[in-house]
Amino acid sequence: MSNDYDVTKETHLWFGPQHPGVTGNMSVELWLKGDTIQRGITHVGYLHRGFEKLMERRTFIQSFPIVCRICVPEPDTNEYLLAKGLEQLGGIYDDVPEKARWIRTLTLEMARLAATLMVLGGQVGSMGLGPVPQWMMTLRDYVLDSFEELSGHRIYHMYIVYGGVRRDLPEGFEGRLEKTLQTIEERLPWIDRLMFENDVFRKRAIGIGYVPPEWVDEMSLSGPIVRAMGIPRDVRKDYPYEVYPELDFDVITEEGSDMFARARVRRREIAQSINLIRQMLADMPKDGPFCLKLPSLMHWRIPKGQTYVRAEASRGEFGYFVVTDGTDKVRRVNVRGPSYVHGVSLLERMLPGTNISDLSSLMVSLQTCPPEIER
């Protein structure tokens, strides 16, 4: 019997559903010749699902524990958009206290920081450079310590609620969060040396996973994928919300549109988030209410209407289309998560010609949350 392998023969295999390419369960069905992918199909539905339909059966306040699960590493964006959408339809958004807006923005930026630390570590972890993801997960845990102090929960915070936030900042919170920021800054040079100055990462990231700029509008791409092309798109600047207009920052871009450029954008956005958090801690109002006084949320009814609200998550533009019908439940919610286009349309288009050894790192660079797809 010959031991020679026929590289012209097509091989059919499944990659996943549990693998280092995404933060959750998602499978990619692959067809290969040799070690080169010919085509692939994304399959989801192995974890959370059906959030949008569940919300049609829940009162407004009961929906909060549901939306947090739409992206586990960054649940706060979902909390914020659900709250903002229903506040707008209920006619109370403009009455949200100033201090609540500052705390909301602080929470959103803390969530971006934690999620970016996680995905940047996963980028090199998929290449076998184990210390970086270990360091990054440790640093993310320090940020989660602050979330636990704020909300009582490490993962699903349910802190941003209708009318503001659930509670004020604890006494001494600012100093403890600053200590965490300093710890992250002290570790970043380690990350640079083992990641961006490492020939293994550079050779496996530069020129790999290229996304043509003409795909941006055609496929509705957003986030670091677009900014790594040199295109300065960011919802925080393009459609300002909460107190972002009062903060001093520029949209971070890189050139190259490959895995290396996307990683560079995320590395620089870690430093940017640290800077933005410090600005907010310095300028946040010391006094004033942190939430509106509302009637019983178990019996809250919102007039008929519809709205679309958006925010800049760590992965890109995150949007909620919310429809109400005058009852105590939403008529329809449609979540526009960037993972849908990044993890299905874009990934499947990029797979032909990709070496299977690059698949995990390519998927990390697209930063997909599977529950955003099967929602």
Second form
Amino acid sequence: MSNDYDVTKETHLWFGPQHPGVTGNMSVELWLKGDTIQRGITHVGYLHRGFEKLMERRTFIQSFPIVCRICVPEPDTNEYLLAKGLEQLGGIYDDVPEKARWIRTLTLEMARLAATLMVLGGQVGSMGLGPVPQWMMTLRDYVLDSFEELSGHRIYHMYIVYGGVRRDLPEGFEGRLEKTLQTIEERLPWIDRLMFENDVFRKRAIGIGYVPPEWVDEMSLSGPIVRAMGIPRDVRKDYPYEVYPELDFDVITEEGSDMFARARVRRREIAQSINLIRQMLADMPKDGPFCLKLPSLMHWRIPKGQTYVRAEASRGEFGYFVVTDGTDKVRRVNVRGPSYVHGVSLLERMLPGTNISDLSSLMVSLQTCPPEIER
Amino acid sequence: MSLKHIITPFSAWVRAFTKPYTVPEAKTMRPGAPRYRGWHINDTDRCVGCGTCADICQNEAIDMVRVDEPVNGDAGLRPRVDYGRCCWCALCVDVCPSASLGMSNEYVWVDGDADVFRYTPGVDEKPWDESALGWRKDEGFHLFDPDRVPMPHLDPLERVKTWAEVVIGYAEEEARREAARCVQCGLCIAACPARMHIPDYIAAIRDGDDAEAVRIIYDNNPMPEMCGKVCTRNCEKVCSIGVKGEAIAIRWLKRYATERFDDLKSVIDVTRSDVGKGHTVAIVGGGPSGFTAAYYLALRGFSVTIYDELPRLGGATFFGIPKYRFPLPSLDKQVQLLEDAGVRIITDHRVEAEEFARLREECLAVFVGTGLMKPYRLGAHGEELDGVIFALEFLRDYHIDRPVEVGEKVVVVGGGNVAIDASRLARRLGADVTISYRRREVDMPADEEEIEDARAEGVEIFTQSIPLRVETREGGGLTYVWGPAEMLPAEEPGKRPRPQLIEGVEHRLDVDRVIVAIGQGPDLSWMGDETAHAVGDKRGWISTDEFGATAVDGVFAGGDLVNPVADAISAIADGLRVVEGIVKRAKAKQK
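Compare with the form predicted alone: the form predicted in complex with its partner chain:
Then the entire complex follows, led off by the chain already shown.
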């Protein structure tokens, strides 16, 4: 007799693209025996808008509003990297005003904070715990309020632009941001209580989703996944950019390389981001230009050249390979996002043997972000 | 498993007694941040319809729609935003040259009809039209530089000692930088009488293709180096960037491009077409209108002869404009290309009535562009005295190497460009110069920049001074007597205010020369009275149709004789119209 509960029978199952347990619009095609995944294939393309190709048809300044869409939770890294790449090729990177560098780093760190808050909430949310994700989304919204005040929008900031940033810090911004930081700090012990001191989470996270350290170089993993193995790898320290060298911080590492260790890294990085933002608000130059004055950004032409620029996003290393050919448009932009490695290659490799009920939290733990896979 | 880890999470119940973060409904929403990028607003009075917002919009969410008749400097178009496409990036606001476009801090707009989410801000009324908050253009961030690349000038105290060009000209890097500022809106094209392809040649200069720029310029202007140096530049007055910042230096860019090439033939193709083959055209007067007609008719295959009574072509641009503004080599270069195009040039030759009649017989068309050569008289007692001279004659005599004498102290009467040119010339001849003008300085028809330059060179300007008479002085010299004037409101709207002499007050100024520069009029006596009356009115002004044809068959006219604007670029535009007229006539003859 054979039925659906027969563990010797292989079941073919589509997980997504319309599934609340999937991070964004992607799907995983699974073959299961019982509730154990035998193998799986990731399917992406549901969000494909062709950003890289679009940029080849738009002038540099017109490309600038596009790139933020490559990563919804953390758009600033994209804006920064495109700006930096083109500034380098256009020979103006060294002229970017000092104040702009501070504001850029500030927004990058604010974006890391907002994205980490969201993913940490999603981590337990995918296991069915409601309060933490709700708090986290609220706290993230407070950071987004600051972004709204700074850049004019909450999600797509379009703020870091060639030559600097688009606007100066608003009057009294530091004080209001500090208040937000205090609100977040006040909530962090509660998150510890509900998440890390919660047996349900501990049982479902400790030892689950293990990534062996030898895969790091083999698959070019980065971000909290690597730091949760005890390897201190962080672009902010390894290839320092903007004002990070002037800030005091250590790379956060945890041992275990499982979902629990990754969540711990993220939890500690929230505190680290808050600390870095405070340092920047204190040390930032108060006066001076926030953007370089160029003859025209509309008709900017950049000589032939290519460059690779990178930055540490909340998920890991973000890189932009930019090629210009002397015209007013890019010849090619290739976005190296951590999600492609983590959410497609690494996920497929980790699927065999995983329990299907752990799949959603595993995807969150790898911080998969489909729009960035499908640039 | 530990008991602690089972119990601790339940502590979250404590938070059930704290105030919630969330707001209950949309009505209690807070307003958007002060620089929120919300629905668009537009100050339509300030907007000039340049369309730069539509240009930069990468989503093509902005269309320019006609809301008004176009006028000089305002295309009559206003941006209409389609919110089905808009991504609220606000590049349109940041690029807006007039800073008229902005965004309100309004978050929400609910409507059941999907088609309403497309409107023309400022024209279609919206609740947020008066919103004081929201994203606005910021002084610290520019998509183009609002400031012009400064043009280097010779030091005023040095330059009065020499005949060197006052304006030094852009170096290559400066020109590229200046050209890059242009947003390519094209408002300038409508303002240019000759409709020059201004954005196109600026783009060519920006992209480093100066030869292409010169080719584009020569498409409808055969005297670009002259225009590049002395044009009245209507284009710059309507430049959209000039609304908020400094207009693009269109004139200096044209100058830059043409100065790059000593041999224009190496860039310009002067191959003649067959349109006018077999037809002859005579051109009387080698000023800008005749010059233009000659060049383009020659390119169309006509055999063209151009006559001028002076030793060089160029008309007023040759004898009227001092050489520190427009040096002879620049003029000769342009004349050379005219010759290369196959035009026969006859200078030092005054066409008289008999020859004019013969030319009318022999040629398909005769063009009259003899300009305004009869200076207006002062109408004050003593103007017939020795030492009272006309500025036009003073300038001409100097430029055709006749001896001119200015003495030590000169007064120039008038406020136009001729008055300024005469005073700066006299200054270079070593005289102390005073300008006497009957209205206020703002009313002076002369170019603002010119007035400034003259003053920098030490020319003194008396405004609201009405000439009363000129007297001889014992021991030689003259005394210029003038009375102060008060300004009365204009008789008709749109006219300038009138000066009214204040009776009983007299000022006296001892001078060696009085140079009269109060305007000039036409003189058609050379073509014989009968013909002159047929062609022009009794004062000598000529009216033509849109192609420059006069009332007399086969006679065309253009330039200052026809055009009350009386500047070089308008004359060039007349020349272009006449080319059309003569080509039409040739085609009609062939049928």
